[in-house]
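Only one chain is shown below, in structure tokens, and it's the form predicted on its own.
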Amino acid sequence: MEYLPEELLICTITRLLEGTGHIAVGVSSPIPGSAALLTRALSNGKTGVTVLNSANLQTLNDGAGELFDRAAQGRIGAFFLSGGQIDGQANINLVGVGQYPQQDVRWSGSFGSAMLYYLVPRVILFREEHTRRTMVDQVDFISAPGTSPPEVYRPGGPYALVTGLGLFHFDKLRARFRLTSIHPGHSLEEILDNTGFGFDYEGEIPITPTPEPDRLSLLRGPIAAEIADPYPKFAAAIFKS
């Protein structure tokens, strides 16, 4: 069955997502939210999703400020992280290039990612443009740290990195990032050639498994009416919804 490289990474997230109780999901976040959406069908409701910016997927009734109390407490399983640069401890850098503060480049900012790096469980990083330029040796400005030090209290922290090329675990013992598996029509080489930091890796490494049929049609079905509320565009562009 025939399917778009943004269903593979859906599908990809979801795999990640499974048994989780409650997922959240940040702004401008479209791929993890579809897989956010489709965890839950397949859970038959078992999971609770929030989608932030949307009308209709989330049940806060204070805004983002209830979603960092939620996690303070424990009731948020997993979230989505991101950034302009991701090095290979898993530091994120969402405020920008060159030597703080006179950068070349300036982002939108860290906002509350650290927080919530630090307190939800199951942090899947994720960034479909797997380069040098977003995958680097060391980022230019942590605004989120990957790892702590033993002795600061951290029941959150990175799980996997999903990026257009291939799936990473992260090992929160070595610090360091695990290939799981290469995306079809991709292979070792090219993301090596394309990893700016080492990661581990043995022997034959899989190919991530394509969407199940079943899954597609949850997505091309219900998944793109529900996601079409905060995401419009990409709900009309991948799903012709």
Contents of the next structure:
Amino acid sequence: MEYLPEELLICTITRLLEGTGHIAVGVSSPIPGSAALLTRALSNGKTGVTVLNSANLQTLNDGAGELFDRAAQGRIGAFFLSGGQIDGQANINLVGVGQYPQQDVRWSGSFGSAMLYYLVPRVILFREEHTRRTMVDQVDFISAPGTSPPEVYRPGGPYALVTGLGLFHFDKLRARFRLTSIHPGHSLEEILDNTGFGFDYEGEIPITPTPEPDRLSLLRGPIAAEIADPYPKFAAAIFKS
Amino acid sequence: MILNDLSELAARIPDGAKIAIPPSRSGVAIAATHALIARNARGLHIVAIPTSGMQADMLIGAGAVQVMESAGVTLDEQGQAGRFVAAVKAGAIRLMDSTCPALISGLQAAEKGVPFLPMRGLIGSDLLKNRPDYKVVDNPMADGPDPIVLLPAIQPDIALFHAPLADRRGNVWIGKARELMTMAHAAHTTLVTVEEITEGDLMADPLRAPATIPAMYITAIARARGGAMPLALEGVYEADSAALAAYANAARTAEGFAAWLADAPGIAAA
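Form predicted on its own done, so how does the form predicted together with its partner chain look?
Up next: the whole complex, starting with the chain shown before.
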């Protein structure tokens, strides 16, 4: 079955979400949002989803703080974060490039990352652009660190990193990424050339599985309709819905 | 108190005030922001609860802002907030970068009348490193070492937002945007613009009362139909994407922003 690169990414993220109780999706996250909804559809009612800024996928009614209260209580199983820069220790930078505060490049800000990254058990880092500009040796500003000293309360943290080129898992003890699979049509050389940080890999690295046909049908049918609520442009472009 | 127009409302916001403003879908007082710019406000300390977009960008572009305290300034799908980015690069505003739950906790501390609230997270971030007002202490309730961050109370001079409905007694119905309730509880003065003013008593309506800010927290109200436009007002109108795109495009340069502001529909009070 033919598929789009976005559909491969959605199905890759979906495999990382299996068994999650409640998944929260932040703003500007159509691909993670689609994966969360697909996970819910496959879960037989076990997985719940909250999509911020949607009309019908919104489960919160106690103001901007409720999501964070739920995360602090351990009620959120998975969340997605990204970064203008992500480094090899899984530190993320959502603030800017250069010497803070008067930076050469300024992004919007850290949003909820400096709390959710510590408290949500399965944080999936997602950044489609995989270049030496985004995957850096050391971030210029730490919006939220990838790891913390043992005395710091931290039930959560980075679980995996999904990019346009491959899938990495994060080893908390070594504070390093390990390359799990390479997306179809890409190579280890390409990933090495485009990654600014060192990472672990072993032997013959598998190719990321292509989207399962039954999941693709689900995605293009009911999930496409659901994701059109918060992300109409994305749904129209990818699923023609 | 029901004011006659938005300029009366803007006149109640002094230069140098610390103003709490809501995120983009929760009732952003854009029409009142035009009035504030028209009265040539200066030296404002903006506290976004917890993020802002077009409103903060407009105030920064107009030279009204001295301090920007927020967890994010973004025009969402329209991309970067051009005047905010330019001001950061030029060093024209002082940044108090934070994270969403820290801003909300700070406001809740003020609401409770306590000097601080503790919050998980932040330790090891450069946000914490750049916020000397955030303190790390050892959790006194724990048996072993457990560092935790204390966030100082944020008491805004002014809370400024837009809501769907008020009544003549001064009660304001906010729907699901509960952060507006927290803002009103925490702020010294709360100024609100509304779509409509009803003759009834919102506090006497059992369906509406739980989502109504009682009049005792509201300092003044002014009517402004479409007062959040081109941003959305949840449940009332959707965002005007074309108008937001036009703003985003104009705000890329100082000249573009000045031209956009000059073409803006002025102080549109009812």
